[in-house]
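Have a look below at one chain only, the form predicted on its own, in structure tokens format.
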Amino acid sequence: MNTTSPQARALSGIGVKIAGTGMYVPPGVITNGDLEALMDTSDEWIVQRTGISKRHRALPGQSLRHLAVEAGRAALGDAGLSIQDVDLLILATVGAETTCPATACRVVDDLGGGNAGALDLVAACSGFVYSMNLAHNMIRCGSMKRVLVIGAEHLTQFCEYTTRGRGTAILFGDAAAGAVFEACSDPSRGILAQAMHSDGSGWKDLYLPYQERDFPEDAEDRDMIGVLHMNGRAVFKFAVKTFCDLIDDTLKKASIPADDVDMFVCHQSNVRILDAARERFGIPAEKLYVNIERYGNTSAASVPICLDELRKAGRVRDGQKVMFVAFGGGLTWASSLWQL
């Protein structure tokens, strides 16, 4: 499931196009000076590593699913649809509010109630990317003629605001943002190129222990249950590596050059990470999305707040070839090269 051939395409008579998208980023604002006076460090030590001014934080009484309806209804809304045409709806994310039921069932429910199908998906930072795949292959193969993606994270309630989880709290936001895939009678349009990985033997470098049993074993802070734990520099190397090679494959699946990409849509956790594949490859600096000094990592909101910013300003259309790029926690990555 890495590739969609033109003779595939062709055959089934169905493309896939990206009808609407929409965000919602919540309004409270954790800023890199709030941080200095929480914990040992500072404005300029976190701009430098990691390129992010300020993050989102939800609101009390403002939950996951909350985010995730207010981007779904503005989806819906860019899409001109309602809750009641979409056939599927796939919640990406790490924070599920229950897992029984789904949230994403509770969030069609929100949106307006009907009976589309509704699953959560946990793959992290790559959720979203994983997401938009399955559900470009659901139509494609004609089960399915809308599907509704939304990426949301409330990873604030999982960071501690002191110096001993400062690993963490300088980088994570809350924030959601989803997209409407449907189908249409262009076959040529849809993904071109795309992959889905994951290494379980890196889990415990990016981990959320809800109990003492969910802790590798040498670990340390074993008292900071339903925190976020992370060794930075081990995810740092994999991300680096991982994401230049990742689109080098993905570029070779679809046997066209990173010129001929239009923009790259990429996940946003690193500035110094997005600097590292864009020196690889050539890429001009404006053909890779970066809003991360706004945002902070909003894991699987990530790609889909740069796609919905990016088609509200026009810079990415009908017509053009984008790849979507993501790692994260797992762990996993994931790639989507789109001809629009």
Second form
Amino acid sequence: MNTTSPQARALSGIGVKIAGTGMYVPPGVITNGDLEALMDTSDEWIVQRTGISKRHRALPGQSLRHLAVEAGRAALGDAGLSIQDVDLLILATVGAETTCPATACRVVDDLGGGNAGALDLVAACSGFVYSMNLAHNMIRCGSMKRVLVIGAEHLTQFCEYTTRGRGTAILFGDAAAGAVFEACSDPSRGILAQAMHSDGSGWKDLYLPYQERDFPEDAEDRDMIGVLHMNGRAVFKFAVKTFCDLIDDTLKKASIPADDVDMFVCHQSNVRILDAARERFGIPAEKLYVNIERYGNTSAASVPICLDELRKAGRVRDGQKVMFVAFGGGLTWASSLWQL
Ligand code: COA
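What's the form predicted in complex with coenzyme A (COA) like, now that we've got the form predicted on its own?
Full complex below, order starting with the chain above.
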């Protein structure tokens, strides 16, 4: 667990603010009714177990890069900036189009070029929170002035829309969203406490095999190459415990009670996991945002979508304390508690 102590913040003299946010959701839609027609499932089962009613799907010809570029353009526009004003782009995704080059390099080029640093970051559904911590820390220490972070996923390409793929097909959707992080002169603004963790021994609970050797030895469905494999029950158990422990640890490190947090912006994986965290800390419903019914689980895009919707609705604003929390494949988990 890392914190940014008041002393460290004062010494650096540099604060960090969110200068703009934006999102892009592709126009294709998969409703629970559509899934009923493709596999043995039901709207009732999906809503009860997950809270999801629909998810979006990229159009044929729309790649991960297209989604990321649209989100990046929206975030830059909101900040009144162009890509040439940015020192670094971090693209959080599990679906980089290529590993060489990093997809982020081509996103910078598509956004108008220039010579911003660019890298892809893989931490599955924790990717945006990992990236916002890194962006913040680089700005706080004075090595960067502005960092654009985009979380983008094209997960429907990794789902099989038949009964044997229903464990993941009902959950995941396509989307992208981003935020511009910028240095400011008030050192009290920025992260109060943060965390980034992993436990690779749980890798088999959520993985994406690209070839035969990527499967665990005991795996079934070895022909399902390029399809997300998940042990739903194991991930559920991990998520409920981790979510609560992470929120608890982060509050303790910042020495503030849950009541002092104005908004919890959490990865949208399952409404039951969010409800468990809300109940444990007595968080009122209006302080823990839920939009999973409209988008499903969009992995690294889910936290920045929530952030963008909340900012645009005036529910997240300067002066507030906001906690970001995510967990996902790896296994990974991360938090970021901000003084905005
Ligand atoms: N539609 C209808 N029935 C389904 C189904 C589906 N899509 N998927 C599974 N079932 C059936 C199972 O076959 C099982 O039937 P049985 O009792 O006759 O054996 C029953 O429903 C319960 O299955 P189970 O896997 O125990 O369901 P669950 O309550 O654990 O819910 C998930 C499944 C995936 C919704 C849930 O485990 C989950 O959300 N896990 C976390 C996933 C997650 O967050 N992943 C992303 C991490 S970032």
